[in-house]
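Let's start with one chain on its own, the form predicted alone, as structure tokens.
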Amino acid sequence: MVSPEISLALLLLIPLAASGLTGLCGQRPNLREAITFIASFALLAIVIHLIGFVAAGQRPELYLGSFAGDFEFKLILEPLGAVFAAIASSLWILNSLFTMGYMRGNNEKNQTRFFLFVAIAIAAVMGIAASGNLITLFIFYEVLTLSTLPLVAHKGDAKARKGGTIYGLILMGTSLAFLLPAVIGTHVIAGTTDFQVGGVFPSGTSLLTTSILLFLFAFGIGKAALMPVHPWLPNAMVAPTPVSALLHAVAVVKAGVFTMIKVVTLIFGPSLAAATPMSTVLSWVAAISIVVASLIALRQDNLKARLAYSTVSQLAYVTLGAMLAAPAAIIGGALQIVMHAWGKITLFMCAGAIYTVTHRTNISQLDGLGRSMPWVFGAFLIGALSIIGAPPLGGSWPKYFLMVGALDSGKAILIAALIVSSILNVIYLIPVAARGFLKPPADPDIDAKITAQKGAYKWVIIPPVLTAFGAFILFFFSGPIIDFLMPILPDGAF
């Protein structure tokens, strides 16, 4: 049996090795993609192996070194990080299959470079998931930004360069201007940056100090896309759809909201966070972000742009849960990380499948396509219903627990944001599937064109169907996930 320490090392080494080997196989695409698949399955196996230790109450730890005196670089896997690692590693497999069909079907250039940087980004995500302290998390957080920048600008045209520039400036700028000072301030005041159940700040720490730090964290964690530091996300949609699907529906944005939940729960602690006046201010900022981003999504005709602003809204659910700081709200935020990942990657992959086969990007161009692409539009409908929060789909549980958390924290008025958002979700997501199934085809020759793309169609349709099925199955597994996450709360229950 592989020891927990070696398993933690393999979280980083497997994707890094895949990246290196991929770079050596540029002239052999079949071998390159085989390496990606082998690495993704091996990574998931290691994550499952580690989950067994975490479920048994252990906290696998790996010391990687120290610098500048007492700043340690180490990995410690706790329940929240294990859940995040499981999401990213499992969806890496399905997204790799989708990527193969998309990149080949669209004759994308620089495919080897693409797979290489995706693997590095996955290694960074594993590092974030298993970070033992803020210092380690910050380093991997920046590696994730740098490794995904070439993916955002992959096409190399003026639009891609502009999107990549905005992406890099906002994410690096918020990290250096806000997140790094917050990490240093935490070390100065608490004497440590280690993650601890219940938080690290000593009793008597002033609420003004914690308010300032919470503000710095909230806007320093730019990947959480809290308004007004959100523009990087819609601008990143210039990237190929596999980037949007995995990195901007799962890895990058989930790294942001995962960090938000982890900081509030394991650095501040729920009790201190709830008592900090800034948490009330930020909960309102999150609620406003939920509604405003949904309204902006409603106005987008480009499908990926609509999904991007929808993501901004859905990410704010997690921030809202963190800032409410009630146990039920924290669990709701953590569940949103899981359920949104499976629902939103489904929607992005469906958008990519439609583009690969028809080269259509606007919702107004989708009339009748559902009759020719029923599996794609069926998967989109299921993913959309999960995002809306309709049972029996996984996305219904986060909204329930967030509402309970809002009541428990005495901020019941914020439930209105969740209700309004759900209504807006219906208005801007359901019509996509409805146009496809209910309206007559705009192109009478569409069936012949889809038949001509049959080879690419097969590989871009299987993954979203599987993730849509996952969004359904997860509804029935919320209980075990909640039980697994309970140890992140100080009293282990709510």
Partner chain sequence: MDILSLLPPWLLTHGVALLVVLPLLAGAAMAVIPRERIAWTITFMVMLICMLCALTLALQVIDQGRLSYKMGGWEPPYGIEYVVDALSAPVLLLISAMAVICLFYASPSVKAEVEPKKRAAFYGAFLICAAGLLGMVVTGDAFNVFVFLEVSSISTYVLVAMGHSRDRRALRAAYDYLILGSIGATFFVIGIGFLYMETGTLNMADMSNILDGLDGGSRVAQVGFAFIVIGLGLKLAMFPLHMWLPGAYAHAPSFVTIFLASTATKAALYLLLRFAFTIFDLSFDYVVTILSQFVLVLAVVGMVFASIQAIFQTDVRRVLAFSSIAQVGYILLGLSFLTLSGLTASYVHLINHAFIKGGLFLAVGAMWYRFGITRVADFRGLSKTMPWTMSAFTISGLSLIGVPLTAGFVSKLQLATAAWERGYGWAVGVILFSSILALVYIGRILRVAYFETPPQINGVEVLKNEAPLIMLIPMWILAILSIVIGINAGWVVDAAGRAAELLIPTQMIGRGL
Contents of the next structure:
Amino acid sequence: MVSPEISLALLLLIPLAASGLTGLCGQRPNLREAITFIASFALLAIVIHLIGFVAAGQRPELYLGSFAGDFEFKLILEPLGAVFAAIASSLWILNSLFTMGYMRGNNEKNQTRFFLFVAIAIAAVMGIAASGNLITLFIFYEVLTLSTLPLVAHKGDAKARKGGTIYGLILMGTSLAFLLPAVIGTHVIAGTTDFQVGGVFPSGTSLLTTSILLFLFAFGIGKAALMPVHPWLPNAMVAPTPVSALLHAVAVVKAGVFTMIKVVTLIFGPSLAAATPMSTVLSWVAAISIVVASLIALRQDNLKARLAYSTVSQLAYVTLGAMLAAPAAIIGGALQIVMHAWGKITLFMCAGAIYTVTHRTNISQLDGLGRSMPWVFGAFLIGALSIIGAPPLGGSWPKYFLMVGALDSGKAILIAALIVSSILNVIYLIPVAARGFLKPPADPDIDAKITAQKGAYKWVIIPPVLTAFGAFILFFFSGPIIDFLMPILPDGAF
Amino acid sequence: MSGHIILDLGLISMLLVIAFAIIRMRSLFAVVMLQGVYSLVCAAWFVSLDAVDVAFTEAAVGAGVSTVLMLAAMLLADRQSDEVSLRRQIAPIIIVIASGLMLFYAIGDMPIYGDANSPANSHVGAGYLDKTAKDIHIPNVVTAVLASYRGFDTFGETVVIFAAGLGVLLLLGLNGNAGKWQACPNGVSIGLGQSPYAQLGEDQPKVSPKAEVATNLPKEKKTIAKKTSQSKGRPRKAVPKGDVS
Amino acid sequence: MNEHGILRVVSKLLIPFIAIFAFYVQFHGDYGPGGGFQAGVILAASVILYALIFGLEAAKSAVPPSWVRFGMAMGVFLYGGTGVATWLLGGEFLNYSVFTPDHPSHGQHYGILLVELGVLLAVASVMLAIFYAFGSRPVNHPGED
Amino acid sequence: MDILSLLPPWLLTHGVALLVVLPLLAGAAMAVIPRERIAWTITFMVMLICMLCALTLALQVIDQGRLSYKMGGWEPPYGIEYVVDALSAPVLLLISAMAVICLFYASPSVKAEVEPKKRAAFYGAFLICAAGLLGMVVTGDAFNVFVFLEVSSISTYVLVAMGHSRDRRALRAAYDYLILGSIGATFFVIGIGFLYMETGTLNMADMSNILDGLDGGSRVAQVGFAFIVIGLGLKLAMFPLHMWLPGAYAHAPSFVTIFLASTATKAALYLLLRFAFTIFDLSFDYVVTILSQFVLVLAVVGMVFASIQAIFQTDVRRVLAFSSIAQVGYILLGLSFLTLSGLTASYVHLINHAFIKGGLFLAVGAMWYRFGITRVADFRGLSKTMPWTMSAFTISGLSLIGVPLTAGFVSKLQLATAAWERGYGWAVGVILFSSILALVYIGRILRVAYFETPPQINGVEVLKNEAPLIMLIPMWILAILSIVIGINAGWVVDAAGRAAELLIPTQMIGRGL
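Please move on to the form predicted together with the partner chain, as the form predicted alone is already shown.
Below, the chain from earlier opens the complete complex, with every other chain and molecule after it.
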């Protein structure tokens, strides 16, 4: 079998190779897409292979040398990273399928460039997932920003340029201004930036220092879209929908919250994080983000914008879990990464499918469309329910654990935020599907035409159905995932 | 000794007066002439300081040739210099005063002029006096230091002078006909359109003969590209430049 | 310029002496003040004086610009070449003693002589070059001379 | 070292001098060589030999430590000594290697920008400039530094002025540079004079010993040090003394800008390190005060102000020029920490910035070569019309910002760590704030290049018109170097560490903190 070191290297090399080959095969779309698929399946296989090692208690490690002084460049896969890698690689397959359908269906320009940068972004995500220390993580974090920037500004018109500029400025700006100092501070204070179970800071570190560092991390990880550094996310909505699906469900935002959890558990350690006064402040910020973003989402008519604000809200769940720092809350946050990924990608793919077939973007235009596109709207409904947290869908578990975590850490009042948010979720997500199924069609003739042509668009319809099914299946697999994740917490913490 | 001091003081005050006169004067001819005078007085002062070699150089270069060169340069320019507003003089005056204060600050700790025990006269300087007689057998120690002990410095100085000559050669040419040639991009010149200097040039972008311009037909693109890359000879064409004087 | 008769006569008499004085300064540098720098400037001054009295074109035909250009480079070459020669003889750069290993001080004399000649050539040529360059430019103010 | 035993022994002994003498003599030869092609070939060969020479010297330094060469065979305090050590060897290699890289690029670039008859002499001036810079770095004699400072300065003024056939403003820029540069040189030579007055010697090592014995010396030495710092500050474009730089970089011929941007300020920075830490040292209070207070403040102000000014420039070359001033601020900041890690970071950035800025100016030069453009607004659609050039520009630009996996990140990481260790948390903030400003000014250019459509000429879109291969190769060498350092900067950091150890000997660590 392939050794763990080589597997780790392959984790980066497969998407990079796919990117290179895609660039070379730009003139032949079929070959290009075939490469993407082969690469995505190969990547998933490698990830599963690696998960085997991790589940057996091993920590595959790849040391790439020190790149400057005592800053090292190394990859270590631990359970949290393995889960993240698994989500990203499995959703890459489905997203590629969807991308192909979307791109061809809409005759987008520069398709090769698109596939090329998506593959690089996936490589960066794998790098983030498998980073052995903060510096390595930071490097891949920036690579991810840069590789997704051309995707956001893909259309190249004035709006896309503006979106791209805001995206680049906020993500690069926060990471340079806050995250990098936090990383350097950690390096100087702790003498290392390696991720360790239970944290790295020496016991005498003052709580003021850790408070400052935690603050820098929380806002430096701009990809976690904690308010007020969230504006990049709604602005990134100018991108083609597959990008939004990738950004909002798989790559960018998940990388952000993943980093957040990883920092809290493996750099600070749950006990130190809980003892740091700043964590209380930040958990309030997260709670406020959850509610405020939901309220904003309520007022959006553009479907993608509504989903974007919903994402801001849902990401804050993860941040909340991390900042509560109780074991249950951390597990809840980690689960939220998984569950939200599947739920939200479903919603975005549905939005993309609707746009590809009907060229409609606003919720008010969807009346009665569910009858001509039942699969898409059905998938949307399931995705929405999962996001809301209704059993028996995957999304219900994280909310449960977060509530337990909030109780454990003595911040029961924050449960109110979770409940309010769930109610708001219902208010802003369910009507979308309801309009489609219940309201009479605005223009039956066009809808009939759509029904007739639907076969041509099957590649944008199948993926969301599959992910919706996944969101359902995951409900039953949360137990193994939790068991798998437990080693990231110090012994006996749960 | 006291006579020496009176002489020195007289020469230095003359230098000061001339320097101020040069600064205040606006007729360039007078400035050039005063600079010659300044060098001459300077040379006299160096003689009084027993630096005969330096004095000789100052007299030959400063008072002699450079005056002539300045005159030749002056012929090409206006005869009067423009008035410089007081506001623009403030910063330089502050800098000059600050530097002067720093120099005065140091004076207190300087060795007395001619002090045989000062580091400059005792360490390497005294060594040169001994060594020259032993190693080189020439009476003029200055020449020995310049051309042998520190010969590489003099080589460097020769190159400095050569570089100045090369600069003149490059910028003016020896026959007064340089500076007409204009640079030109080796392709299509675009983008002069909104240049802030556009009003001095032309608004229309120039297309040079080697321009690689094509219609939107993909087949033709390649043929044109090939043709242009084959044609080696590149006719020069002046492109209007933003000229700010 | 033909009306400046006295100037022409006097300068015709003076110029050779100025040039000879330059060489005196050059070769007497070992014993008294002077050396290649001063000598070069004085030599250039003699040509410049000639140009001022008899016109630039006359000076240019006496000392053509191409010579000047060549002289500049030769000056540096003579200096650097002395160093290269000491290299070839196995010494350090500009270690003149290797010219006459038996009498290092003689070698020093030769070396100093050679490099001072280089300085003379370079300085005189560059001064002339600068003068030619400025003198040859078209004058902006035809009203004055 | 095995390689060293293969080389002729003559080279091992005399390579130190050959490095400077060869380009000087070749430069003189250019005045009489009529043909441009021959001139280029000779120049290229000479600089190649210099580079190999510098490489040999670097190997020798690793092998044997300090190398010393007695010019004219005279013993050091009397004759001029040439010294190569861990501090100067990397800078020598940097200057000669950048010269070779630039020369690759020169043959088309100079053809487009310099009058045919003058090209040979132009290469001559370049050779003299390079020799001057090398001489400044390799010499161990304080006055010889001044001589070579003048050699390089005079030829630089000429080279900058040669931009006049492209843009008449080059003459004004060269004149400004001449005036300010001469003032700087005057300050420097007064400082040297004062040092001579204090110590009676010009040899750096001797001077350092005597100053130590005098316990830092009197006011004369103090004023001398201040004058030297100001003089060098002008040459290296320390913040308020930088006025000459934007004009000189913006209007010189591309080839000259590239070479100057990547080497000239670096050589002056090297001299500052040399004077401040080896001739003087941190046991003298006034050195500590000047470096850790004045230089620190100027560095920080420069980093922020120059970056802000860069944002508002319309000409890309001016953007990059102001960015250079800001980057000099970074280097000075590291220096002013007076710690081992600070100096290491400073030295690393000195090397990295040469590659980064060289790469950027190479790309900008190629853009002028093809399209006659230098303004930000004219960059529209360049990613389509010059994809390879623009990609190289992008990589170097990202490196300037300090994006991970590039050289710029390594230096900023080192610098920020050093600042943190020094206890200057605020300096970390300034470094990163300045990086964000860099993100803005580079991002502005990239945005125009990538997201706007190429312009049309007479209604026809300008087609792909890539720079010639010979121009692409150097800029890609530097871009790739930037990435290589970003991935593994071990060798640069090691070299810098060795240099820093030379600057702050063990007993001096922690002095002046």
